[in-house]
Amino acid sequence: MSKYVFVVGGVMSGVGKGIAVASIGRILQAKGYSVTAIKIDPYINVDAGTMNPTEHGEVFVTEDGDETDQDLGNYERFLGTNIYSINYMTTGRVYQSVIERERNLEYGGKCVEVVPHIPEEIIDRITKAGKKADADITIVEVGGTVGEYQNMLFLEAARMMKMNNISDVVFVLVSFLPIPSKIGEMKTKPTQYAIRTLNSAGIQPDFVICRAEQPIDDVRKKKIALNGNMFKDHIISAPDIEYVYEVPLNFEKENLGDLILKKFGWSEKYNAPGLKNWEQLVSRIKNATEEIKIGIVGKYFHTGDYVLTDSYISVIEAVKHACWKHGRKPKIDWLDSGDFEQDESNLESLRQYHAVIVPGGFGSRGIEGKINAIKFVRENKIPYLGLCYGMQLATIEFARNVLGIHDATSTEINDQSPNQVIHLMADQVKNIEESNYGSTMRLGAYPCVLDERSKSYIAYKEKNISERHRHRYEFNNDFRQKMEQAGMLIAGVSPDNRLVEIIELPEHPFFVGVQFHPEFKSRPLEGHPLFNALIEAGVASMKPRLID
C-alpha cells in the first residue's frame, strides 16, 4: 500500500513547496523507497498551456505531452526519473472529468454533487498516479496557500484520505517566518495562523517546514510547536540558500526523512542507497569558482519592476547542471533583446561571453533583436545554443545573411511573405484556422536521428535520440537543400526524414540549433549532452571578458 505526504503551503505563496516536495522525494528515495510526486493547481485552466508565463512562470513539458506547472520539472530534476500527465491536475481538469462523466451516465443517474464527487476523483486520480508509478510513497503538493477558497476541495479530498488510512497520510505545512527589518526578531504568529487555518479544514500538519532568511531557533521551534500542538523536533528550519541542491541535505540535518518514515511505522531499507552522490553535487557546486558568462537573449516577462526568471527555470537550470559538471561558475545575464534592435552597437556586448542561448518563445515582439545577436554571434565565433525558436531564428538570419534572401522570415512573425523558410506544421493549420489553442502544438518526447558527422551526435554519443518538444511552425523543407549547399548541417531529423530537428554550422566552433527543449530533461547529476556541449565550447573558447 503506498503511503502518502500531502505538502500545502502557509502565510504566502512562492516560499518553495515544490522544492520541499522535491526534496523530501529524494531524501526517501535515499533511505531506499520508491517515490512518485503530483502536483494539484487550483485554477480553472485545464492545463498550464495557455497561461502567459508572466502568471505562472515556465510551462513544463511531460514526456508524453501535457503542458504543466514548471514544479514538476523540480521534481524531475531531484528524483532523476520522468513524471507523466498523471502526476498533473487543476480545478478545471478535475471538473472536466466529473462532468464527462455524469455525460457518459457513470454515476448510473445520481445527483452528481460538489461534495463528495470532486474530492472522490481527487483521490481517484493520486492513487491511481501512485499505482501507475509504483510508488512506495506519493507526495502531493497543493498549489497556493491554506485559507484560499479554491484550495477547499483539495484540502477535503486530502482530510477523507486521512481519515480512512490515519496510518498512510502525513501532513507537511510550508510556512515562512519573517523577519521585520524594523523589528530584527522572526515571528512565528503568521505560521500560527497557517496552522489553525489548516486545522479549520479538520488537518492537522504534521510538520511544519519554517522557510525564513534565517535558521529558527529552539525558542522559536518551542513556541510554534506549543501553540500547534505539534512534538517541537517536527519543526523544521528551513533557511535561505544559495543553492536550491542544498535543500535535502539541509533536511536531512534535521531528520525530516526518518521522522516521515516513523509516522508510517517504517524505517531506512538495509543497503538503501544514501547522499552520497547529492553530497558530491553540492560539494561540485560549491567548489566551483572559476566564472564562465552565458547570455540569454530574450523577450523577458516583467511583473510590474520586476523580471519573471522563472518563465526559463528549465534553461537555467540546465546551464548550472553543464557548468558545474565542468567546475565552472555560472555567471547568467539576461539580455533584452529589445537592446540589439533600438542600436546595434549594444551588440559589442556579447563579446564578453563564452557562451549565448536563444531560448523558446512566441510571437514578433523582439524578434529583430535576437536575429541581430545570431548574427553577431555567428560572425564572431561565439558558441551558440538555439532552442525552438531559438533554432527557428538561426534558421531566419543563416537565409537572410548568408544565402541573400533578405526577406527570410517565419509564418509566425509574417504570414504575407513569399520566403517563409519556417512555415506552419501541415497539421496545425485547421487547429489555428479554428483558433485551437489548448494542448494542440507537437507536444512531447519524439525520435530524433542524428547526423554521425555532428557535434550533436558527438555530444550524445549515440544515433538515435529522443526529445521533448512544443511547437506549431517548422522548418520550411523547400530552402533546405539551398541551406546545405550554404554549408549550413541538417545534423538531425525525424526517423521519416520529413521534420529537421537539429541545424548545425560545422565551420563554426560551436553553433547548433535545436527545435526541441532538451532542457526539460536536464538532470543535476550528470547535465545534458547538448548544454554540456556547449559549456565544453564555451570553456575552451575562454576569451578576454570586455571590462565592465
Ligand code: GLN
Given for the second form:
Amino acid sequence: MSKYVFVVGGVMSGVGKGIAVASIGRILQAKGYSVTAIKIDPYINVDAGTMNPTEHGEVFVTEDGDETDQDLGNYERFLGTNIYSINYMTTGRVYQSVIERERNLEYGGKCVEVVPHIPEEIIDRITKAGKKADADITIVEVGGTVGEYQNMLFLEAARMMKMNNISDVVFVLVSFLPIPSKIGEMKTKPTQYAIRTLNSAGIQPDFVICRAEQPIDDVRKKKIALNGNMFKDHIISAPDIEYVYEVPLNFEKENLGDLILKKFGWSEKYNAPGLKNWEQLVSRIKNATEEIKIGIVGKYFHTGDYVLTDSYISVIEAVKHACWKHGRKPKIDWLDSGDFEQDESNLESLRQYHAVIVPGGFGSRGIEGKINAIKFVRENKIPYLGLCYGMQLATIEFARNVLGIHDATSTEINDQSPNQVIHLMADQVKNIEESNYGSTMRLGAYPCVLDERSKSYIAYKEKNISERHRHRYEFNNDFRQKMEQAGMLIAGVSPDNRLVEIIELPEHPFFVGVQFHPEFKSRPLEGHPLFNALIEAGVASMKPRLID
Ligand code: GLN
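Would you generate the structure of this protein in the form predicted in complex with this ligand, following the form predicted on its own above?
Let's see the whole complex now, leading with the same chain.
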C-alpha cells in the first residue's frame, strides 16, 4: 500500500521546492522505505522539450526519453534512482490523454467534464507512477504556488486522494518567510495567508517548511502553528545553506523524516541504511578547499539583467560531483560564447581554466565563439569535454583547422554547404519537413560500444555503456576516414557501428566529445566516469602550470 506526500509551494516560486522534495525522499529512503517522486508542471506544454532553457531552465531527459523538468534531475541525484516518464505530468499531457480517451469512446457516452475527469486522470497517473517504482512512498511536487489558477485541478486531485484515504496522504507546504531589511525581523504573515489559501482549496497542510535566509525561531514557529491550525514541531526550519546536498541533513535535525512516517503510522525500519554516506558526502564537500577552475562556454545564461545558470544545472552538478570526488573545490565560470566571437583576444582568458566544457545547444547563434574556444583549448592542451553540440562543434573545428576544410559546418547551421561534417540523422528528415518538432529528437538511453584504446574506455572501465541522448544531427560518416587519418579517434559507436557517439584526440591530454549527455547520469556520491576523468586531467594540468 503506497503512501503519498504532496508538496506545494506558498508565497513565491523559486524557493527550492524541488530540492525539498528530493531531500524528503532521501531522508525517507534512509529510514528504510522505497521512494519515488513525481513532478507536476501546470503549463500547457506537453513536455519541456519545446521550451527555450532561459524560459524554463534545463530540459532533463529521462532514461525512457522524456523531455522533462529539471527537478527530475534533482530527484535522480538525491534518490540515486532513475525517474521515468510516468513521473512527469503537465496540464497539456493530462488533457491530451483525457481528450484521446473521449475520442476513443472510453467514457461510455458520458459527458466528460473538467471535474471530476481531469483530477481522476491525475490521480490515475500518480498511482501508476508509484506502482511502477514499487514505492512505499510517492512524493508529488505540485508546480507553481498556491492561489494561482493554473495548479487548481492538481490540488483538487490531491484533495480527492486525501478524502478517499485520509491516513495515506500528507501535505507539505514549502513557504517563504521574508526578513525585510528595514524591519530586520522574519515575517510570518505571507505564510499564514498561504496556509489559508491552501485551506480554501480544501487542504490542511500537515507540515510547513520555512524557507528563509535564517532559521525560524520558536516564537515564529508558534505563531504559524497557532494561526495555521498545526503542531509547532511540524513547522520545519529551512534556512539558506551553501550546498543543496546539506538539506536532507538539516531536515533530519528537525526530525522531519520520523514525523512524516508517524503520520502514516510507520516508523524507521530496523535495517534502515541511514544517512551515513550522505554525511560523508557533505563533509567531503566542505573539506574540499583547493580550487579547480572550470569554464563552461554556453549561451543560455542571460535573462534580462540576470544571469541564469539553471539552463545547465545537470552539467554544473556533474562537474561539482567530480570535483568533490577529487577533493577539489569547484570554481565554475559561465563564459558567454558571444565574447569569443567579437573579440578573439578574449580567448586568452581561457588559459586560466583547468578544464573547459562546451555543453549542449541548438541553432547558429554563438557557435562561432564556441568553435574559437574549442580551437584554443585543443591547441593549448587544456582538458576539454564536449557534450552533444560540444562534440559536434569539436568535429567541425577539427575539420576546419586540422583537415583544412574551411567551410566545414553542420546542416543545422548551413544546409547549403558542401561540407556538412555534421548532418541531419536520416530518420529526422521527415520531422523537419513536416515541422514535427515535439518529442521527435533522438531521445533517451542508447547503447554505445567503446574502443579499448580510448580515454573513455579507461574512464568507464567497460566496453559497453549506455547514455542518454537528445539530438537531431549526427557525425557524417562520409568524413569518418579522413578524420581518423588526421588523428581523430572514433572512441565510441552505436553497436551497429553506424553512429559516431564519441570522438577523442589521443595526442591531447584530454579532449573528448560525446554525442550524448553524460551529465544526466551523474550522482553526487560517485560522480560520472567522464566528468571524473575530465577533472582528473584538470588536476594533472594544475602542476605543470604552477611551475610555469
Ligand atoms: N543541436 C544539436 C542537435 O540537435 C545538438 C543538440 C544538443 O546539444 N542537445 O543535434
